[in-house]
Number of protein chains: 2
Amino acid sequence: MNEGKPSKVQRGRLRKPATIDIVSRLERVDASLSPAERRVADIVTADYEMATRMTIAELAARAEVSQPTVTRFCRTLGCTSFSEFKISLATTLTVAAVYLRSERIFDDDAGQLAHTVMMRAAGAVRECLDQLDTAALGKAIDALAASHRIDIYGQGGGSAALVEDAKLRLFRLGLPVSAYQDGHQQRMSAATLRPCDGVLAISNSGRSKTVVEAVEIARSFGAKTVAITRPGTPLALSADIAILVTIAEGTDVKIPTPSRYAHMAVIDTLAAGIAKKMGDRSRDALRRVRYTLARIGVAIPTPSTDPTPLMPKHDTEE
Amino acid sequence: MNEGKPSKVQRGRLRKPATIDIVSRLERVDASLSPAERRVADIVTADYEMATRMTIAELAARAEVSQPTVTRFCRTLGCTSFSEFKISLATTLTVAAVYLRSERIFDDDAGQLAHTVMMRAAGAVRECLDQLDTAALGKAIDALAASHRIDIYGQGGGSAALVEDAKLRLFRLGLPVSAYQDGHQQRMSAATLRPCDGVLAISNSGRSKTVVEAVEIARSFGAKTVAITRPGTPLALSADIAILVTIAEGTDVKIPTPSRYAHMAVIDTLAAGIAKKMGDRSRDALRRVRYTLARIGVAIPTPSTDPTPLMPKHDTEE
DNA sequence: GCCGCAGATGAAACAAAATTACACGTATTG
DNA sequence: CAATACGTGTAATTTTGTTTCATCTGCGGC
């Protein structure tokens, strides 16, 4: 339409604000806020989630505050305006509050009962991405990824699917890899390792005294030890390279630690370095391994309820 | 002005929108666009960032079409206003802006490598809850809740992990629950099944022969089968009720799949489900096996690198 | 004690933004 | 070749947010 005015108008929403945590902020500048907008903290804090998806009215009106205190309010949080507050707002929010309030959603439905479980996957992942140690993980990329051969350890029901699972990872890669959740064949598999071999230890409490024990024999030996684990626990300090993941457990007992996500995607950035590392060498195995699935699929051809027998489309090894 | 309108208003908008993941909604409604609604689609794509801090006018402006438009295509991915759109889309940003990138960062320290594998590990978890029947899952927790005895079947590297995984949530409640993943095992399993027990079959692929046969033998014994798989594959079809998940898998064949983060996250909510509905019949059996693992642990003391060796205070059971 | 000032707050006017109602054009089908 | 359904834009309307300005309150100086 005309060109002066919209593009100025523009060029101010759309920068991207300072802010980053609003959250943060507003706990920050609590002191130095007005009585009426206190009261306006107050109806935000005490549920993050509605504030976004409230009007300013509405918020006023619950706050018992006029409508430009709102804005006010959001101007002090250095927003310039409340869209920019609420938007903000949101994107702060996004795993965070839902994570942490989880446990309250639970008495509801089955779509409820998802969106705590999940959210709570999603948080850990993304929660152990922030505190991860890069430089723990390149070093223990480095280590297994040149060793001749790999122990992986782990203890207790939820650490054995772990293992199972990086157990396949790594084997797919094609490396020389075992797996034990058994504290003797642990401790007897470790001491038949040498300089040039590695060990991956995984386990959430890191008090499993057996794999504790393996990991130092192993470490006498000349492995190279890496652990995924809690920090300050006995497997952080007995391995050579700690990648250390602290997900906050919920008290709800009924809900499945969500630890086992993180740790599953630590599992997964080693394998994804490894094969990185490896370059061609891995991507052959990889291919390989495909193929033979595939043509396994061939030979053994499935019944007529398939749609395709010959040549399934997807991941064929799950 | 009147007094019924404005809190119906109030009410419809202050629910919690049923939409959790716009990015990935708005992949999938892709293809039921219209021309005009693409051209939005395609604004919104190229930035979230900048999409959440436009106003219609803007946004219609740079996709070239009327704002009434942009309104319907909110409206077509279930948002009922823009600003819920805008919401929406700014709790989605902070894990899917990342995640859908992923593919180009790939190329360089284990920092990235870690960030693409995790982003997708978390966007594959909210991508299957936003895509999630709820409805199946109700009826599956009832299902399994109700079953006498479980059976759980999987076939393939992956899903070894899930099988192994998914027998220990159940286990744990003080379910009768075996897990198969030989295809003659999980044959002669589902043919001793009875109308009062369950199945828990898993597979991305959804191509597995044995599990398919088993879950309709199973079937015919009159039990009730639960499948965790793919839209319109054969063990979707063949099963009771069938939880549908479809993740987009990576090109990249050194990342591993995140699917699996997505399948784990359906086993937690089955499991958290069933937790539930059996009330404190199983809140009972979870503290007992709290409790022997930390007996346990007391009757093993650990050496004396381990700081509180009495009584673990972290899940003692990972 | 009272005047005047500074800051906080709300009412109301105003401006912006979003939604609805409606009309027009195009494609599709009987 | 209607008739209908669909997609789309224009314009009116409603909703929402911001600015302006008046009022109130508390506080210090005269």
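Only the largest set of C-alpha atoms that superpose within 1.5 Å between the two forms is called the rigid core. Numbering follows the first chain given and starts at 1. Remember, it's a predicted structure, so these values are computed and weren't measured experimentally. What changes on going to the form predicted on its own:
Core-superposed comparison between these two forms: CA of Arg62 displaced by 2 Å or more.
Remark: with the core as the superposition reference, the CA shift of Tyr261 between these two forms stays below 2 Å. The two forms, fitted on the rigid core, differ between these two forms by less than 2 Å at the CA of Gly183.
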Contents of the next structure:
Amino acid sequence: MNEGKPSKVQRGRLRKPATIDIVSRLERVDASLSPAERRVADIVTADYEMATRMTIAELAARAEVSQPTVTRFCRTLGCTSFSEFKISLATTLTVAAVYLRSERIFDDDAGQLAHTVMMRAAGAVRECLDQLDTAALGKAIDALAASHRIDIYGQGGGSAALVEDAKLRLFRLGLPVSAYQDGHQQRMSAATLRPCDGVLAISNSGRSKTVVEAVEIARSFGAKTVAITRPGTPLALSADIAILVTIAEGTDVKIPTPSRYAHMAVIDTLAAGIAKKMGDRSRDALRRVRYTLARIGVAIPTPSTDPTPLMPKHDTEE
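Could you switch over to the form predicted on its own, since the one displayed so far is the form predicted in complex with the DNA?
Here you get just the chain by itself.
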């Protein structure tokens, strides 16, 4: 009797990757593709719509590989066959084509470089959204919005810049916020925190020893700790709440890593959620910030909130 055992088909389904769009899957496995499979990927990404109309023989010929290589490429993406791959790709194009390409065609090197960098940035944000744990995000918003003080930790080129960006997003809401990139200062600040305070730690690697230790110190004093990092890392395991982001790094070291765009999107989402949670308190703080900038002529006007016409003339600041 086999009633209690799953069939081969059922077991195969259990091994399939999570239901994300085929383009996001391709970006995730890009670094693990063989040279021959990467040639197939290059043909597909150059024109997604054309790929949906090709036969397996046509795609193999275009990529200068064998048909079995195309099949292996499809299986790497979680598809059982080339036909399933084309259906998945067509489905993705139906609902998300506008996000996958720019209508502009570049015939110069600078334009093609801009297209590569900016589409990678857009792809990183889309992939982050696909994998975002909204329950963890909601808990992080609640914890930080309730904090009397927020200290932000990050180290290294990318994370150090992001902690400053996070500070800029949060202090405008009227929250006491500090950002620390120095390891010693992170430890000292963590030792002064209390149960009513919060920490936001940012690390793409999740393995910065000083950041992990600062988070552990902050937790030992009762502060609520939030981390934006990769899954399974020391930082993810040390924080009370982990917002997990995994963005595949490209093979071209001359092009900036796209993961920071995903982290910036998470930071902006946190800031917007905290502002909404704070209600009138954040609205009043933002109004005062805008008013002071408008007085020196540096606030970018918007139709509904620009107070500049109501204010006395002042010399603008360069």
